[in-house]
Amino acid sequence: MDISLRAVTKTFGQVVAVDSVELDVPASTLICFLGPSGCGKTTLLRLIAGLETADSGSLLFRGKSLAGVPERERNFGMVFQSYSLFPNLTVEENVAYGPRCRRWPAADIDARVRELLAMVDVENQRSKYPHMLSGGQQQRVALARALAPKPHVLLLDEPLSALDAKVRRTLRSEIRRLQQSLGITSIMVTHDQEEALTMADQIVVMNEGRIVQEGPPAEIYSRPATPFVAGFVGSMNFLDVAIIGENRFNFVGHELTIDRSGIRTPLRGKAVIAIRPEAVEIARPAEKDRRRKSGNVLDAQVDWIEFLGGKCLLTLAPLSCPSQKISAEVPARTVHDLKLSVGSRISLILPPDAFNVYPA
């Protein structure tokens, strides 16, 4: 492991920002710390960088303790949300700053600067000052500056949050490709679930200073360990149900069968079942009766339709309990073909293998 944390804790007064965190970061991977504001993810990153000191616990880099090792001697590159470029230095000078501080030979510095400016596609901006660049260009330069001294680890603190949506999408794929091509161990802090899902090898979901789940993006999304993770990562329908059998539940008078893989803890009496909007299916007229025999079919009314380009988000009210809304994300073509509008009556299908079940 490149980085290991053991029972790391950090408090600010009475506030426990990081609470007994245990984590291993494998070499050459990109790990995302994901969570809401105030969950401790940035504090944890700053502890790794050496910008904060842990109250207790240990931080190891390749098996050696980082206790007492100052930030400047860790050789960890840092990219900040606010770019933090030197305003009085040109692009070229900003990128060269780290190697010059380490007294690299001039020829090596020049070669490294040229290499990185080409990598981040700002070669033609080398003589400009930061205020002359767009936000996306500034963040590219900040990334090149962080990589210039050939750091052991790259740390990114919400590097894309100040950029507009289109630039964010472009840069996140470029950062990921660059990280993979260099094979550099990287840790990124974000509150944007889409960034984490598209960029990370592993996602570490945090809440109230603790890690609540860690794993590959597909696992975090499809099998969230807790209702918090389920609600924070993506959109989710939560349905209150009564337990009537080992994998059978009563929802507003309908019996639902749930695949056992979605049930990971013992349940009693009542439970909460969760299903993603994109997993909810709309039954076409020709298949209603056939699908109804297999169960998990509810009759509902369309309360609202939100057009999202190639897809639509439907708000549905089961006829047996109109106050319980269910969201369904379907292709816009489906809405067109079925001539759906507000007030339309439909049958919706809840696939047994699309559920996660939690204690009530």
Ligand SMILES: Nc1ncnc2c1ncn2[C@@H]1O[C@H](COP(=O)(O)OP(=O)(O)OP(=O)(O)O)[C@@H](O)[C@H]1O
The other form holds:
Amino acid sequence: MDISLRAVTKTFGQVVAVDSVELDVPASTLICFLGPSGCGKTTLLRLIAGLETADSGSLLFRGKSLAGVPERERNFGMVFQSYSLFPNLTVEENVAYGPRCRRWPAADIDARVRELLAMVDVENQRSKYPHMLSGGQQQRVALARALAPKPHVLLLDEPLSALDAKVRRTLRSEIRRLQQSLGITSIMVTHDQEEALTMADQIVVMNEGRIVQEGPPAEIYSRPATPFVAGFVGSMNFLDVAIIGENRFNFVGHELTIDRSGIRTPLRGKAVIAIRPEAVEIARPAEKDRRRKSGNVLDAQVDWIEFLGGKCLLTLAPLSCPSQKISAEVPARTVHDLKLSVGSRISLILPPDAFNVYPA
Amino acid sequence: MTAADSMRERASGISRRLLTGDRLFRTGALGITALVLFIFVAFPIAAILREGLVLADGTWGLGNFIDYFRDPRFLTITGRSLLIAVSATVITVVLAYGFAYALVRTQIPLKNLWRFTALLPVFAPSLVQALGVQFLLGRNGLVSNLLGIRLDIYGFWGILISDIVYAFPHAVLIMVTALSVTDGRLYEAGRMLGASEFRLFRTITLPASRYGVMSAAFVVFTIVITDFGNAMVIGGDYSVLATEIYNQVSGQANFRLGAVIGIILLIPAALAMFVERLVARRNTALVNERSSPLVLRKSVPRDICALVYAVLVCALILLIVGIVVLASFVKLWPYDVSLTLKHYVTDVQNGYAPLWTSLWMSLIAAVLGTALVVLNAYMIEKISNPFTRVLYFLSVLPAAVPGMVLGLGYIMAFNDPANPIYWLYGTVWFLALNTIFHYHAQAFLIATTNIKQISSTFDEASAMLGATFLRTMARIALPLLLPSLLTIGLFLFMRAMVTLSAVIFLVSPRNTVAAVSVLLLDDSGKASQAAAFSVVIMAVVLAASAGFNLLLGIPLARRHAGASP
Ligand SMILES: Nc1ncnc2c1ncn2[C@@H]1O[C@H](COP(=O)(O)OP(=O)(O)OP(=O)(O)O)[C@@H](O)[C@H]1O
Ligand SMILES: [Mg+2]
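Having gone through the form predicted on its own, I am curious about the other one (the form predicted in complex with the named molecule); can you provide its structure?
Complete assembly follows, chain above in first position.
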């Protein structure tokens, strides 16, 4: 493990920004801290950087405590949200700053600067001042500057959030490629779930200073551990149900069955079941009877249609309980083929293997 | 080097020696900050408090103050000071509000000219205003001569008028800032709701600028109640607190009474500083990054009124400052107005030597002062602990200490052969140090504001890259602070050139400064020579400020010029 956190807690006055966090970051992986605003991601990253001191708990780097090691001696690279390039230094001087602090020989510094500027593709901007660069270029230089002194760990605090969508997407894959080719252990903070899902080896979802779930992106998406994670990563339908048997539920008068490995529910009581809009299927009336045997079919009325380009988001009201709306994301073709419009009656199918179940 | 240390060195690639050196630098620099603030701020103020609070029998108590207030003469003097300060404050704030409004919220032409004219009194020692009033309305003044009536300007009215002119630019500066900070969206919203321009003024402009008004009021009050030069020149027998200290100490060597009056003067000034800071803290969140600038509308009647007002005010200021310039060039003001340069041949003892002393002293104050102030501000801002909070308090404390009081404190603290820095006493360096700490608070706040504006993420970025404290300071902070260094240097230079109230106690026949010469000349009845000397001072200050502005333009231009370094 490159970095380990043991029961790390940090408070600011009354606010518990980071609450007894346990975390292990394996070498050469990219970990994303994901969570809503104010959940403590930045604070956790700054604790690892050494820019804040934990109230309690311990931080280990390759098994050795980081207690008492100030930020300048940790040799961790950091990329800030606002770039923070030194405005009085040129691009080249910015990148050379870390190696100069370490008194590298001039020739080595020169070679390193060249290498990095080539790596992040800003060689032709080398003698410009930061304010003469675009946001994307500035962030590339910031990345080069952080990597120049050969840091053990790379820390990124929302590195892409100040950029526009297109630049963000290209930089996303560039950072990921660079991280993998250098094999550098990296921790990135983001509140953009798409960013986390596309870039990370491991996602750490945080809420109110605590880690709620950690795991690879696919697992976080398909098996959210709590309703909070389910709602925060992607969108989700939550249905209030009564339990009527093993993996059998009553939802507004319909019986729903769940068939998913690893899920076991109690035999009675209430529960919340969750299903992603893209998992909800729409049935033609002809198919209805055939599918009805498998259960999990509800009659509903189309309440609203939102056109999203290739897809449509339907808001559906089950006939037996119109107030409990269900969203379904279906290909635009389906809407066209079924000639759906607001008020159309359809059947919606909730596939038994697409559910997650949470205690009510 | 321990095994753990060497492991760490290998890990970070930063040498131990460098880090140890850096820790020494930090400690040393903080030590210098603490030392100068304790010696040149805490010690003199403690000395004056001790002098005032220690009774004749050696015990501590308020006895000296009780005696003071039992004496009806001193009660009268205190009352006069308060009366003048309150009247001047009300009048100046109202006048300055209108002037600032004309500058910021109307579309009158030649705004820079009006602004410059209004600021003119800042370039002169605080007795030139009184000289001007004397030449205009005094016994041998223009008005008396032309109309053949004898105005009695010496006393309340003379001090009041001179102090208004003296304090006016300070109030204008504060109010211009207050009126500039606004959110255009509020006015758009108001107009959409159908509010008249007067209602907009009453409901948006006035409430938004009330903190500016309060802060200007306190600044003016302090300036006036502690002003010494004008009261000395035009007060006649009308003694006020500031002149009374001088008379007690210089005339009768009554240090104890001087200290008592000094402490009394400390109270309103300290109160003013306290409220001013409180107000400044409340005044921040008026605008945010989503605010839009105010777009001025065309309004001919408004602009005509504003222009007439601005021209009138500027004419009055020009009249008072200009008449001093004029009087310095004519044979016998106001009877024989043929031109002459004879008043420029000064027959005060030492001639123009004090001017050179002043220049030299001001240069020292500018260079040494900027270095000290920026060092203090940087150390106190970057190292935050209870000790640096004490140092912060000492840094801003001089704002609450009138010049007279500080000067008196310096005598009591340092005019003692047993004092380790007695060898400095009476030298130009001593005068410079006194001036630096007299204006330390203002310069310190400029520096602190600028240091705060440099995002702390630069520090963090630098530290993450392995930079030492010294390297961050030298390579990142100081280059970014360069423009404000020059501003602080200019501020200290200008103040040092015209300062009078603190140094008046500290000059010696060998080392005296320009403003004191003006006072001596006027005191010995050579008003025209006093005027000539003032003109020379103003010329030097104006030239220096023009030169500094040119200098200031260069680094800014270079940074924005382009890639070629
Ligand atoms: N220096 C500080 N002083 C006081 N409170 C702080 C400080 N820094 C953070 N906090 C508080 O700690 C909590 C966590 O803040 P943090 O900046 O870590 O959130 P975040 O997850 O990074 O949020 P965002 O996505 O908005 O950046 C917040 O409630 C915040 O107000
Ligand atoms: Mg954050």
